[in-house]
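Given next, in structure tokens, is a single chain: the form predicted alone.
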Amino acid sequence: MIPLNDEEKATYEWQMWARGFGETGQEKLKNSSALVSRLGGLGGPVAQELAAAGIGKLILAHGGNLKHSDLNRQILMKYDGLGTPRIDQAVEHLLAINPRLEIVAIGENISEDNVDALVEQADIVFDCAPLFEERFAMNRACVEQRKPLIDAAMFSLEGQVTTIIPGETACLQCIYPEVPTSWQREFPVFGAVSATAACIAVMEGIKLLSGMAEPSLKGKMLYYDLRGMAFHKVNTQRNPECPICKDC
């Protein structure tokens, strides 16, 4: 394990005061890697908070160019970047926060063609993709490779987060055997709502990577509605006949 240098000790001093984390937790985070799918309203804040917290390596996958409708929530992007690749803007932003960060940048979205190789590079996966095809692909690869998956989603003023541990919890396809009929590609969303889910997901990931605490959402789904500031958790159940994780 590569130890912290003096600059890192100074940078992360305040979070190392957190109970159960300390210098040991920070070193574990430095020596960890995470895959983040998409860098939009969810994945952007996830990547930013991981970079700021001192993770050692990020594998980032996001295709397409920036458009006006992205700017209300995609915090890694900037107005001057309209029409340019979002992945390039994200890398520039993250390295400005943490120049020590190692980044593997993929200018395309997750697919069955690239998912296995990308998941293989990571210790943990953050699923921030809007398309269920991408989410199911990451779920399958994580189950097969026994990698933890943090799944987050949002709609309007509502959001949800769950922590999936292959072999211990329900996988994503246990929860959603098929694409929900109510799902739609474009939907109402505020940046603050998606960032809420992102920050919760990051803390679940930091707990897993550092060992500072047991993930609170392992085998549970957190739902929230910021219209009324209501939060509640429900248990997720493994499907013994799930085609993805029944043999895990």
Given for the second form:
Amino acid sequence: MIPLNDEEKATYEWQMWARGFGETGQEKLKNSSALVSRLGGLGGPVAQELAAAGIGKLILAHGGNLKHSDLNRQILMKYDGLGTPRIDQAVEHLLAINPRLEIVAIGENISEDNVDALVEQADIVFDCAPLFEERFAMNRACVEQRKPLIDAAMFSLEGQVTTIIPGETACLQCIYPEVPTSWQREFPVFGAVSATAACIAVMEGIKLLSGMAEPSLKGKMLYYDLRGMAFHKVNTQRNPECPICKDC
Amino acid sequence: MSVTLNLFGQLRHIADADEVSIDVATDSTLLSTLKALAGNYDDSFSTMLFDESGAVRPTMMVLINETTIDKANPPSIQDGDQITLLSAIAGG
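Mind giving me the form predicted in complex with its partner chain, seeing as the form predicted alone was just shown?
So here's everything in the complex, that chain up top.
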């Protein structure tokens, strides 16, 4: 394990004061890697918080160029970047926060063609994709490679997060056995609602990677409603017949 | 008897309500209660909630009094129950 240098000790001093984290937790985080897909209203703040907290390596996947309608929530992007690849802006933004960060950047979205190789490079996966087909691809790859998956999603003023540990908890396809036909690619969204799910997902990931605490959403789904500021947790149920994880 | 339904995701969006209380017969099942609820809205609500066979969609999480239930073997509905419907979401 590569130890912290003096600059890192100075940078992360305040978070190393957190109970159960310390220099050991920070060192584990430095030596960890995470895949984040995609880098919009949800994946953007996930990547930003991981970068700021001092994760060692990020694998980022996001296709397409920046549009006006992205700017209400995609905080890694900037107005001057309209029409240019979002992945390039994300890398620039993240390295400006943490120049020590190693980044593997893919200017395309997750698919069945690239998911296995991307998940293989990561210790943990943050699922922030707007399509269930992408989410299911990451779920399958994580189950096969026994990698933890933090699944976060939002709609309007609501959000949800669950921590999936293959072989221990329900996988995404236990929760949603099929692609929901009702889900549409465009949805009502406030950046602050997405970022809430993102920050909760990141803390689950930091707990897992550093060992500072048991992830609170392992086998549970947190759902929240920021209209009424209500938060609930429910248990997720493994499906013994799940085609993805039944043998895991 | 009266039951309260808490709606999340697209169901809430269609119904334009977070929470709905309805009166149902004392021998109501989960399915008959949800059908009664859906009768208050346009077809898009039913399409979201039920599949082509009329069963609750497998992608819909259903909780009664904050406990996830097995939709294939739902418990009986009691006066005062809180039924929560979580539709699958993937926004970011």
